[in-house]
Amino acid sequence: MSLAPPHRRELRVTANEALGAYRVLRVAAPDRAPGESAPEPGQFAMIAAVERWGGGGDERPYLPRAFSIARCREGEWHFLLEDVGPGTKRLCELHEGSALWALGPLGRPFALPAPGGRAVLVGGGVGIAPLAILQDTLAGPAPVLLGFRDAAHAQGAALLQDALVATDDGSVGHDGRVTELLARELDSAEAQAGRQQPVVYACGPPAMLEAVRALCAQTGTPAQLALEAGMACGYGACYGCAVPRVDGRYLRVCVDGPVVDASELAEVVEPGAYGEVPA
């Protein structure tokens, strides 16, 4: 894997369009440096628009905001945004032609299962966004279980072919977490007569990594969890996203993440619930 280069690049967006409760913000890849590799799933970018990025009565700039790469392709890639405060609202007002700061492909990706490997992809709401590009790259076909708060939002399932759905509140899919689907299919008929065992690859909201990581260590369940956590560089130089590992150290979400083995990590918590990360 290659590290990105230490400057960002302003990008065109190509184009905006509307997927349930979210948006697909497409904007035309960049030219890669000498030795840069394309966007591996996983990966994410640090995202700000270049005009009107700021609040308050004197405009404070925001921080750029982390952006799993969803998808990958056609010279482009694919942002799966929320509106869900003013930097996000800001970036899902942009249009095709308006320009955006992207710093990335940067972060720790996925591991692809070894050859003839099983994987088992597992999202939460805007957390689907790096297994599209995961489900892009894999070798053959893998179950997607994808869970939303309601139809509104689960019409972001589209994002994946062929995914199973659970909603909070029942209206679409399954009637329940997405981890119940998960739980069925590790303890599936096919499971127990001798298949390999499959790889989870999850990402979602912490509670429902938690549960995913909880469910796997019960069976023995190799998983590969992204993590999300708020970041200000993407790059590791400002330990605002460290998280404490099951050694009693500490990970930087954007440079050892946002992929870690569910091994590493003896819990999963809310971002800011893991107090101060000492000197």
Ligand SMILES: Cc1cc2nc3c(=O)[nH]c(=O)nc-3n(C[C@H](O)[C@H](O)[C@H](O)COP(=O)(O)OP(=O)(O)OC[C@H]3O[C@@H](n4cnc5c(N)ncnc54)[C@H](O)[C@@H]3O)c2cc1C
Second form
Amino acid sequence: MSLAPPHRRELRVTANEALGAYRVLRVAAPDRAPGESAPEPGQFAMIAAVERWGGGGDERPYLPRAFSIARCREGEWHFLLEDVGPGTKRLCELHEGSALWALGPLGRPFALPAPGGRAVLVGGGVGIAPLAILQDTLAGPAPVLLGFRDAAHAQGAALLQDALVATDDGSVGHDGRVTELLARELDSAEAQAGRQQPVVYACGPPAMLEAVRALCAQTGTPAQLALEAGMACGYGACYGCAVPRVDGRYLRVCVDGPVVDASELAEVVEPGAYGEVPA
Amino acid sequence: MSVSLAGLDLANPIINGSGTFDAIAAHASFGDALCEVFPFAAYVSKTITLQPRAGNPPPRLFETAAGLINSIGLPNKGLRGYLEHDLPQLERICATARPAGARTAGVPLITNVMGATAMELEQLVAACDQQDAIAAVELNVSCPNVSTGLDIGADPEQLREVVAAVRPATRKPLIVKLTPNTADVPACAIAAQDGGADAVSLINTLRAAALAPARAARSGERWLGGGTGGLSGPAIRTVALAQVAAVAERVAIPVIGIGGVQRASHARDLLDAGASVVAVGTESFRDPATGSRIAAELMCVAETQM
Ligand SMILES: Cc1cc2nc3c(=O)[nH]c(=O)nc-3n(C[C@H](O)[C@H](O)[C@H](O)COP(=O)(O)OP(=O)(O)OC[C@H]3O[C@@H](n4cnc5c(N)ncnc54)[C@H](O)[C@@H]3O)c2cc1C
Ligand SMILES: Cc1cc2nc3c(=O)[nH]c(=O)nc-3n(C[C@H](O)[C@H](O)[C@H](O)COP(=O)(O)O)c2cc1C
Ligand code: FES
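Next up, the form predicted together with this ligand. The previous block was the form predicted on its own.
Below is the whole assembly, all chains and molecules, this chain first.
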């Protein structure tokens, strides 16, 4: 796992381009600190604009925001952004030369498949981001299944190569859920008897991750899920990013994740929809 | 700029607020580089209780204009888990941690404890007293009394009794972390002093609530899993300054000033208001190196003034 230096670093934006309903923000990668290696697939950074961070909607943002490192190539880090509130809105406005603060790379990355092992990548919405760097890193080709709301969001699929797309409104690709594509893929994988079982790598909204988790549990397919949670710090300091584990205790998404083995969770739930967890 | 706090020697006047920096997790995230320039001149643990606590259900965070409401719920492994599992790791980290301005490694470890009764607190403090790795104990008295429901630290008379009951359990420095959620904070500070405290720290978070934003699924309902939470960050800085000044005026023991500190000038304000030491909390979330940056800046100014 790549270790970040214990301080935020100022990075320069090199480009900010539209990709359908999303933006791809590229920044000059920081000089590597002693012992620091390249970001690994699934790792993230806590990001804030150096200027005018605050004073947006509800007089926010104040804290930095978590973003998957979507790609690390040619001296740049790429982020895929969706404007959903004051923090992402401000970051979407940045342009070449703008400065941002970044703490990272942080968190537990995807565990790559064993040599010769097969992978299936499943993404939903802006959750496709960590799958791009995962695809760049994998040794061989792996099926990529991506789900989006509509055609504008489905343009995000261009971040990866050879993706099969599903849309909720049926405007592009398969009319329905990405998990339907996954079920088909696992069926055909099963049909090819004798072949090794794939590992499913998934990131996306909670409802999608839950559907992936349930399907993989049903079919006995190992799965790694990249989770999201509201975060204040990203490095285990605040205990704010808690998600209940199968044993009733909480994990911290920032340091115990964001990538967790599906077997660690009883269920993936919308933030705020958790019931009481026994002490 | 070394300072002495109730018998502890600190290389600089900047420490952390309890519960805002997990040295074990930070060491796992950043490696030994964390200790090469350690952000704080003393390390304060998060609050430890007698029994393990899982913490509150999520969501635990709500961002406000220049502030943060948390309802974390003091998750911790309980006294036994802390002593067996965390303390050996913290001891190693504190022994190798070199704060800004220090020639050698080593920062004192302050353990923060909370109990619902004087008896519980006494047990916690007595257990800390046995540990060489622990340099001082901080009492978090923002805990509801089981019989009255009032925070132990909110009523001066009750607070004096609790501190006096706990005091004989240790010869180590005893710090009382006051609650700001009460009518007369200086009266509580005097009560802590009368009970035998060696120092007081303030402010803890201000009680606050938030409703789910219009966009969220539970729009209009309570947002935080714990119902209410505590407000911290720049939003409380001026409240902290007022309370620290009022307390420092009235007590003879040292005061640890906490609340909304983001840069050296904010720390300077609390020191000028009478604090001996300043703790950084929420700002460490934005940058884990905040503490050492502020300490270095303070020392730089001190040098040019000499
Ligand atoms: C590990 C990880 C990786 C991520 N990767 C990406 C990525 O690659 N690309 C991307 O676009 N996003 C990513 N995200 C999500 C991103 O961090 C959030 O979209 C961002 O924090 C939203 O901030 P905002 O200010 O724009 O929106 P906010 O207004 O903060 O809203 C975001 C959500 O938070 C809740 N919320 C609303 N108001 C508040 C409040 N006052 N306090 C607390 N919560 C509130 C609501 O549920 C809301 O829908 C990732 C998150 C994590 C944890
Ligand atoms: C997420 C979070 C967790 C906290 N946990 C504790 C705790 O366990 N014990 C305690 O005494 N204070 C706790 N505090 C209070 C801080 O130590 C500090 O008093 C307060 O946040 C004000 O300082 P700040 O504005 O610099 O954050 C916590 C604060 C935050 C934000
Ligand atoms: S975001 Fe602070 S502990 Fe995970």
